[in-house]
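Have a look below at one chain only, the form predicted alone, in structure tokens format.
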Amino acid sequence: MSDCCPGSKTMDFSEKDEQGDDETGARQSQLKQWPIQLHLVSPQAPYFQEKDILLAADCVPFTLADFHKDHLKGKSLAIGCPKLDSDQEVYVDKIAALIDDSKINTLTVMIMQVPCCMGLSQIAKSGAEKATRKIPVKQVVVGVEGGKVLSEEWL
């Protein structure tokens, strides 16, 4: 599509050969598609068809020093900022698009323990029963300080 800003062009890494886990080189990257913020992700992209999902707050990443290791791996990614990002009331349609139309598995709502962060799982529950299939959604709370899981719940 000539019109289609490149960063927004749809890209399906997963096709690519995995290199082993080799803790003592340089870490592959856990990411397997393009965009992955939320206003530009569409449902119907493959990589979304039927796979677990992720979506962290914008700090997240930054936050957990494995996030890739232990938190991206094997699931597609969607990020957004509760705090920030302008007309979320689409990314509540996004999620009942991701459940219903994608057939998603999962989705875990990845937030930091800040108050604003606690908006991505509002919009994540809303997103959910506004979907006419039901899915399991999990909220993780990363802490400020130290980068560590906080917690886990089932929502």
Given for the second form:
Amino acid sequence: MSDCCPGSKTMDFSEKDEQGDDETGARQSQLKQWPIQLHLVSPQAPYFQEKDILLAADCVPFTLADFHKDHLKGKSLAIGCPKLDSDQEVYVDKIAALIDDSKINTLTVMIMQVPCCMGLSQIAKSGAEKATRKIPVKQVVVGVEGGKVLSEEWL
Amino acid sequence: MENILNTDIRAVIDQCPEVGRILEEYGIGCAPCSVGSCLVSDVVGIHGLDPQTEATLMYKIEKVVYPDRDVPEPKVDLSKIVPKEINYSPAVKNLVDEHVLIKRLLALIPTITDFVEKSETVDKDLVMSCIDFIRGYADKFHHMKEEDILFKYVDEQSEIIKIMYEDHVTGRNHVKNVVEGAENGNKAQIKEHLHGYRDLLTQHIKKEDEILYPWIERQMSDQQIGELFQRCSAADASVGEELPKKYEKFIIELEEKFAKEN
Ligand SMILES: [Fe+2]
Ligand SMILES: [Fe+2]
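Return the form predicted together with its partner chain of this protein as a structure block, the form predicted alone having already been given.
Starting with the chain above, the whole complex follows.
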């Protein structure tokens, strides 16, 4: 992979001013299901029924310190990588099945701020278009550096 | 008032009336507004000022609220700023789109009342067809979704929601008067109340699009956004897809009629 692609470009933030070193106390995981990888989940699984679904790019949870508390809480999860995963047509069909069969309430797709990650939003959109039911679909973009949500919008 | 951006504008103005005056300088009339539940960040954000103006305004506000603090003068890189558009969830976006059709009728009202004034006898069918649009589309189809569904997601006793309800009632009173005018051939009554409706709804829609809807959506969870969408879709399905189509056709024909007249 070439170094000019932002998706795989090497960056080191370790010199950055550290804050929030205080990590005392244990927080509870907000994950209420298994499996989570989009190829492994069944869209008809009980934990998807009528739920709000979070479709996160693989890199997203590692970027956001409060991913569980701020984004996963109250939602069911599916993860995938639009750059490296194979058979992505299956992903589109699974999203459509989540909407039509499991009657999910909303779909939030969380991606990294790198061009290739937009592919996951495209998968979410194609799945939503393929489904006969309509639901609100939201896109959340996360910055590579600094672990901040850069934008949040209903598509 | 630790973070001024997350404070209600009313609280800021009450503590520091000078802020109201500064806002007025920028054409933001928060001081006389009886609602005041908007956050300072939204008051400034929602009014869509250009970045430089917005930064200068915030600087001036912070200066008067915290006279002792060393507030840095704003430096804004204009090249990096993209104008902010309000992003609505799909159900609310549909309500905003319905406003567009209502505004097309509002735009025609002066032409319609001119026509009524100039005609020998009042064209009752014309006036009543506008009333049918207002009652069937603006009120029954649109306002009912607001009153029965959307407003239920926030405190209905809040000042801003009470004002919206009052506007809906005032609108219905104008309608009653227009009908009375049409029945009695009273041109002045028709004109007064169609114009009254136009002024009222113009302001009402602006308040909803720019302030109320974003304020409501900010308070809603994703779960509620999904539920709102399903409930509004069910309400739309219950009246059938023909109804909005019929009223859109009505507006198009009305626009064509008056384009020809002029
Ligand atoms: Fe309204
Ligand atoms: Fe409205």
